[in-house]
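Next up: just one chain, as C-alpha cells, the form predicted alone.
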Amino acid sequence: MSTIEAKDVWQIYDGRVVLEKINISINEGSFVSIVGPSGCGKTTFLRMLMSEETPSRGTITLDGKPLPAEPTSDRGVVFQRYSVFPHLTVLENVMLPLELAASPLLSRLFGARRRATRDAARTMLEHVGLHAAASFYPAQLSGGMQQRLALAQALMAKPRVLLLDEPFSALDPGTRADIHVLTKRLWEETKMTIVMVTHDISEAFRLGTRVIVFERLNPDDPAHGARMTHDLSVRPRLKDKKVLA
C-alpha cells in the first residue's frame, strides 16, 4: 500500500486555482523531489501533506486514511529558513520535541525520563555531526550546523514521512554538498519516506528516487493551475563521501 496518495486534488485561492487535477501515489520508502517554476503550487502541495492546508477539491489519505486535519509527528518538516528556536541551546532543541510529545503543557520532564531524553538527543547530535556544539545556541551556529540541527530536530519524533520546503537553498554550495550526503544517509538509514521541494534540477536528479514536475500550463488563465506534467523515476547520482562536521 502507498504510504501517500493524493487522488484528483485541486487548490483554489479566492477563484484563482492553483492547483488542479493532482494524482500522485508516493509508495514508503520513496524520495520524492518535486520541482516547477516559481508560483506553481509545490509549496502549497507540501502544506496539504502537512495538514497546513485542506483541499479544495479530492482527497490526500495516509496508508489509506485521510490525514489528520492538523500536523502530526508523524510527518515532520525542514523549511528554507531554519526553524529551530534561537532562545534553547542545541541539546535542549533537538530534545524539545520528545518533551513537548510527552509533556504538551509544561514542555518539559524531569528525573530519569529527562535524562533519557537528553542520552537521545546528544546521540542524535553524533548522527548529525553537531555533538560538539550541544551547549551552543542556534545564532552561534554556521549556516550547515543550523540546517543540520533542524534536521536533528525534525528526526527526534521518528515521523514516517519527512517533508523538506527548500531546505538548502540559502547555503552555500560546499556546504549545501555536504548536507545533501548527509540527507541521502539519514534516509537510507532511517527507511522514511522524504518529499522535497526544490528550484534546483540538478538537486532533485542527485537525491529523489522520483522527479515529478508541477507546470502551469496556461499561467495567465486563472481558471487553470498548475498539473503534475512529468513523473520520473531516477537513480540518484550522489558519490559517497565524508561528511564534514
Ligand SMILES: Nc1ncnc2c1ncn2[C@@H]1O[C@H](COP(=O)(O)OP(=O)(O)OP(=O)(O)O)[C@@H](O)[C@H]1O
The other form holds:
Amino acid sequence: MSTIEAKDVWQIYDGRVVLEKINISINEGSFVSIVGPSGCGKTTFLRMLMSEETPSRGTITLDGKPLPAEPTSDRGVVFQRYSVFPHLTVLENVMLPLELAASPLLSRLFGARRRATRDAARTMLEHVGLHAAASFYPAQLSGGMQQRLALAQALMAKPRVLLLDEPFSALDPGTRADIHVLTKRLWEETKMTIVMVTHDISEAFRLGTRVIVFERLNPDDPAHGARMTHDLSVRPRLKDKKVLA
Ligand SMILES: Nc1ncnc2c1ncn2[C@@H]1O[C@H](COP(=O)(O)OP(=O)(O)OP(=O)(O)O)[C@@H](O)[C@H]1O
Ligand SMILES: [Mg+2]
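Next up, the form predicted together with this ligand in place of the form predicted alone?
Whole complex next, starting from this chain.
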C-alpha cells in the first residue's frame, strides 16, 4: 500500500523553479534514500512532506488524504544537527514529544502520567543505548550519541513516517556504521516508512530499499528545476537475507 503519494509536485521560489514535476509513490514500510547535488531541493522536498512548506503546484497525499497543513506527530524528523534541545537533559528531550502531545501549553505532565512517560522514555533510551546518559545535557554527548538521541526523540511519538535529512553526515565512519545498524533495526521493528536524504551513496544503498536521484538537468535555467532522474530498487544483500530468513 502506498503511504505517500506526490503528484506533479513543483516548488518555485521567487520565480526560480527548484523542483519540477515530482511524481513518486512511496509504499508503507519502505526505506527511500534521496541523493542529489547540493541545492537541488532535497531538503525542500522533505519540508513539503513535513508540511513545513507547501508545493507551488501539485499535491501530496498521506494515506490517500491531502497532507495536513501543519506538521503532525505521524511524521517525525531528524536533521543533521540541532534536532534536540540543548537546555533539556537526554531524558527530558525524549519525554518532550509525549509531554507536548498531552499538554501543548505547559509541555509538562504530572503524577502517574509523568511517571508513565518517564518509563517509556527510559525504555526508548535503552533501545538506542543511551540509558547511562539519561541525566546528561546534549553538549556533554558525542556527535553519534546526539544523533541517537535525536532518533529516540523522533521515535517517541511513534511516527508512521520518519524523515531524515543527512542525519549521519557529521559522524566519523565507525560511529556511522554503528548508527546504520541501529537505524535499520529500528526501521525493521517499527515498520515505519523512512525517507532519508544523504550525500553518501553507499549509505543510500546500504539502508534504502529504494534510491531516488534528484538532479537539475539545466542548472542555469530558472524555468527548470530538479527532477527525479533515477528511481532504483535495492535488492537485499545476501547477508541481510540470511538475517531476515
Ligand atoms: N524558503 C526558501 N526561500 C527561497 N529559496 C529557498 C527556500 N528554501 C530553499 N530555497 C532554495 O531552494 C534550493 C534548494 O534548497 P534545498 O535546501 O532544498 O537543497 P538541498 O538539495 O537540500 O541542498 P543540500 O544538499 O546542500 O542540503 C536552493 O537554491 C535554496 O536556496
Ligand atoms: Mg539539504
